[in-house]
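Taking the form predicted on its own, here's one chain by itself in structure tokens.
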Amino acid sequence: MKNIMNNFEYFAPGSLEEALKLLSQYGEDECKIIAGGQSLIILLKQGLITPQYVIDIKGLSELDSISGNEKEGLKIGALTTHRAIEKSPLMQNAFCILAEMEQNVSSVETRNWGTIGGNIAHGDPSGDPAPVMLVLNAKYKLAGAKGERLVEAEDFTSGYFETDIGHDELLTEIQIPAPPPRTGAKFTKFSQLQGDYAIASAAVSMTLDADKKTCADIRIAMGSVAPAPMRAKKAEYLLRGKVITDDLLVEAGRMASEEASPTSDAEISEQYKRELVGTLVTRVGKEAFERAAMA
């Protein structure tokens, strides 16, 4: 069976304003946005979507940038490539979790072309960036004909490939606040092949009190074990305000596994995914704690 795309009209706007104007002219089912195209091209070839119009925003250099620092936080343009984030000098110390996450996103070839905004806007629950954005308390800037708005990363994805982006809006920027002192963060995923989609993933950001033993605040996120990336809030509650121990982290992992809602597939059972994500939460929780104690 051959993969053949349906015909569509192609636009390559020269500015964000022009792209938004084009978006406002067409309905959601008529028009699709392409940036790196790693996800969209597959859907087009499989005939899962058949848009009449495709708007290519890859050339909008105004959306390709990284700025900020550890005191002010980061601003990352939606068209910034995975590779640019991985190699940016700004992804050191407080934001090293971003570079570490990017190192295992698909292949180098894909990272050189695929964009962070395209990955997030796709809304795939097994994507790597989303859990990291949850623990970093990120916000997404959306632009449309009626203006701009900010959406919390936690509120952005509501289900499988379902996001808060309106049909006439574009994701233009990711905003990440500066972390508090004595904060450490870590992300990991388990996949069958290096760089493949996650069977389960976990991210933890932990802030310690001045004693560097007590958890002042914590954010735990899981990917690929629910219809959307999710916080493990019961596990967070267990750890917040407590002196961190290995036993407590194991219990937090167990609670996180209970909060997850994975589904079985042809290769992996729901129970295996639960146990796996619990183990990952315990592991990265310990690493985040160690980083926070050294910060």
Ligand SMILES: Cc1cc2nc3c(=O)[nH]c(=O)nc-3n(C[C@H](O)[C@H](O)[C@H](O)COP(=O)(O)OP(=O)(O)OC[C@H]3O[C@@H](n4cnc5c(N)ncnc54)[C@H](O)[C@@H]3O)c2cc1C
Second form
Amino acid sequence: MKNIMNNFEYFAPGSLEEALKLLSQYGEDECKIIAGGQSLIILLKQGLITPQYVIDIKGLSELDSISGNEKEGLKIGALTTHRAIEKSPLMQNAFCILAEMEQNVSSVETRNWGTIGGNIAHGDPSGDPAPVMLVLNAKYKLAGAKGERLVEAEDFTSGYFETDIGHDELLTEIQIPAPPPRTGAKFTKFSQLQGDYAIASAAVSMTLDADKKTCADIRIAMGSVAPAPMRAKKAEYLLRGKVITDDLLVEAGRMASEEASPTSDAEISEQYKRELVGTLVTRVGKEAFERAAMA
Amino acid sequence: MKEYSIIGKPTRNVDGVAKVTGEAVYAFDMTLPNMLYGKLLRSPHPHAKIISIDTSEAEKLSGVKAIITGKDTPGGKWGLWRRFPELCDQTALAMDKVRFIGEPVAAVAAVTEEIAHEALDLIAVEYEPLPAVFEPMEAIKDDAPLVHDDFENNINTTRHIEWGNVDEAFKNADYVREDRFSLSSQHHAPMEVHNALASYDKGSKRLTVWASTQSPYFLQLGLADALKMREGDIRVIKPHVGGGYGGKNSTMPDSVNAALLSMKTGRPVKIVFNREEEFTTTEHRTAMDIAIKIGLKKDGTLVAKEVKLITDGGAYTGLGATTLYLAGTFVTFPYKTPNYRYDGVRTYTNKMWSSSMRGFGSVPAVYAAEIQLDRAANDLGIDPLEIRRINAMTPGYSASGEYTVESCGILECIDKMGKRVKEKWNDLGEDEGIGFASFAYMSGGIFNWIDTPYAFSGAMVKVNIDGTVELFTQASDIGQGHNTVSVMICAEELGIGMEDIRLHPADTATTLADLGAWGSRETLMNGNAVRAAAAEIKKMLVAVARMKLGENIVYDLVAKNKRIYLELRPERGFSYYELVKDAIKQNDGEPLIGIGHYTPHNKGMISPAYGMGIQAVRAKVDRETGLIEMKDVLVVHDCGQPINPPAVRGQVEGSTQMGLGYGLCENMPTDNGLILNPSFVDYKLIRSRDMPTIELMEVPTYEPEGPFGAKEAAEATTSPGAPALANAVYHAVGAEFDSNVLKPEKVLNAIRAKEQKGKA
Ligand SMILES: Cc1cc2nc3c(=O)[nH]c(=O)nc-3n(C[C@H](O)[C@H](O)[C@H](O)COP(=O)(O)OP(=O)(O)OC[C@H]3O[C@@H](n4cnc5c(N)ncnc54)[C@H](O)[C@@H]3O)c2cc1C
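Next up, can you give the form predicted together with this ligand of this protein, since the form predicted on its own came first?
Let's see the whole complex now, leading with the same chain.
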């Protein structure tokens, strides 16, 4: 590792418009956006990327905001820090899953700098926010010189650090719809030490029928067990329309673990991760169910 | 026990304010006018012949001031085992071949760090890769490639220890068991990376080096050997140090190459390792395989122990040879072992070398011994605390002359632990367990491998006319708080205040030699030297006071509260300040100077004294994921007389964190000699969020050999965390381990293996 950054030209646009203009000018070249820098600076120091231009968007204060409520849904600006989400009074009831997730993203220092937009745009398969966005049915707003577009969270990440952002686009906002009544959501990540990157993670959002026993709708997402955060659709299918029982949740976990496609690394086997994520889905499914019944 | 004025009282660190406000200067912070930045070009191969090195392109780069390769160095070899010249195997830069990934082959000095870096990319090295060997058991095979040509079977050094009649004792034992363990490496991960600033004066031909070191004296010797200079022409100054933990005893390529580049350019040169270099090219804890056999009587009495052990030495010796010795000693502690045999082998392999780390030798050895003891207790139906109690050493215990343990509070520690556990942990839940492990460690080593002709520690006290004191010692405060301890000892002996004393620490030119901060030697060894120096001054002042009082010679005088007075009639005495003035005037204006030394005598070859105790860990295991939750830790500790209790507590907490890290998550996986996790994201240290609470209980004893009864404190506590944790998991879910680093997958597999065994 070099631990020394190459030189680059640095821009600090004061508005979104200015930023997009710079992007359309340099985006095709060796150009990188920097937000909180928590992921980017490591890559720069390791010499894994050597951009000629770096555009610092930290000054775009219009992208640093959280608004909305449980009836209308949430809008979170891309520059909102992890810490701001964790501490936001808007993260109540159905949205408390966001604050819970954030509490365990790395350390306070990283959360003070790192932004939700940077995290999602980074496309790290072991990132924590993405699986939560998947089960909350979030959409990502992308802005470019040609205008804006909305992308489903589910379609956004296509592989290891690969996303749907064009080289002249910025992620500007995350939109989370209002949850249907009787919905409960829960996320957990598994790591040996708190705040570490996930060995595996799971998120479940469950909506119950009026009987508060039958699963009307469900979304299950898994992180760190595939090149991109993924839904466990077979497990969802198994649960949808059924009266939820512990056995059924165990079966759903087993199915989810079959759907996952983790890979072994230097220290952890594929088999362990696969089994683990099933356990997590079962556990989180149970908590989501209990939350939905209380909602 | 005697009532002290300062010793044993919670005392603020003398350098605490400077450290907290950021004013304390570390070598890392230092620059000098005209300073150049040095960088090292490192080998990408674990084992390769160097065919050629072409530096011509790099030399053309503007801003590059000097480039050196092996042939430009004086070729001096060095090491810490100076009594055995063949073990002095380090060189500044690889001469003919490289022996591990990261071994330096060239050094550059340039006007900026960036230019030095760029220059490295322009140096062309042609290598001829050689077959490499990475595992100790492979290394000793006859057909293994040789790391050093003159070391057959890659055997770096061996150690045999034996007493009693082991074979006979095993024959007569009621119960014998043998276990094998494989213990991994661990990195010191100090906050301050290795770095050194060297300044050579071409006129006087003298060198000054400021470095992040645990032992200015060792560095002075290492530099002298490496540069083929006289020790006295080298001055080493140790500023504040941001942690050593055993990783900064050896002279490393940072200081030697900074010196060589400074000699070549006539300008100061600084070399700072980056974090990846710190992880991959500085020393780490010695990994080892241990076969351990014990024989017991039915009632749990230990009658025999046999240990065979092979360590993964890496490419050079460092303090790894000492590790081999200490493992063979501390694997017996703190238990009476009537018959014992040990054979240890240290191998060379093509990896960065292993060396000393907090509790060195003891940490892996104690892991094996303490886990095995629990298994034996389980088989014999004896309570884990009881088996430790039955075998505990008692004061004055001597292991066949190998070592003698004077002060020894282990029994009281075990009893106190038993009481506290019953009281505090009577609510054990499902899948929760309690694990115990005893621990003990030395108060400095005796076997003089460094081959110093000096006393092991020295101190000098100079008293000014106004009574203020200048205390000169070479002892190293590397964060453990020894600066404070030495000032406390000096103040107590003279009966004055800490504010009366200015400390001048760790400068080889102005202080008397001290071997440095390793093996918990400073409190006892340097403490004795400081106390002796202060006692000389006290003697002079007492003589003056006695004369002024004109009292009977048998009446005792004491120095306390800035006065010297008759012990039985405290009102009869004089102010310390007044006596200092009188003493200087009476002595024709000669200043008061006291000199003290300490070298252990008649204490065997291991250590003059041993600290010890017992630790308990309470943990809960998730049977489905294998995750261990560490809930609470209890430590009962005998460190003799604690000098500064908050410092002891701080060290206990830090070493417990390190010990639990060794047990739970810290490791250094390699692939063909390449360390795979050289960053703080991938190297897993336990952070505060994951630390269990620690309750510390002291069992004070009085160590006759130590200053004011003090001895080793809280290095031994690095050892029990890992085995106590493993024992807790064993008692919680029955899972057994033959290695440390209990990552969830390993734990889950062990739980499954146990369940299978249960079914079969
Ligand atoms: C020690 C450490 C531990 C960590 N642990 C975790 C963890 O446990 N869980 C977890 O989820 N994350 C973790 N992270 C990662 C971190 O949370 C995020 O990746 C980080 O917050 C990214 O945000 P940033 O603002 O710092 O992005 P940057 O580092 O500035 O940028 C990251 C990437 O996104 C691009 N980018 C940034 N903003 C935008 C935008 N608005 N539009 C388009 N592209 C953009 C950049 O060009 C870059 O490629 C950890 C990071 C560190 C350093």
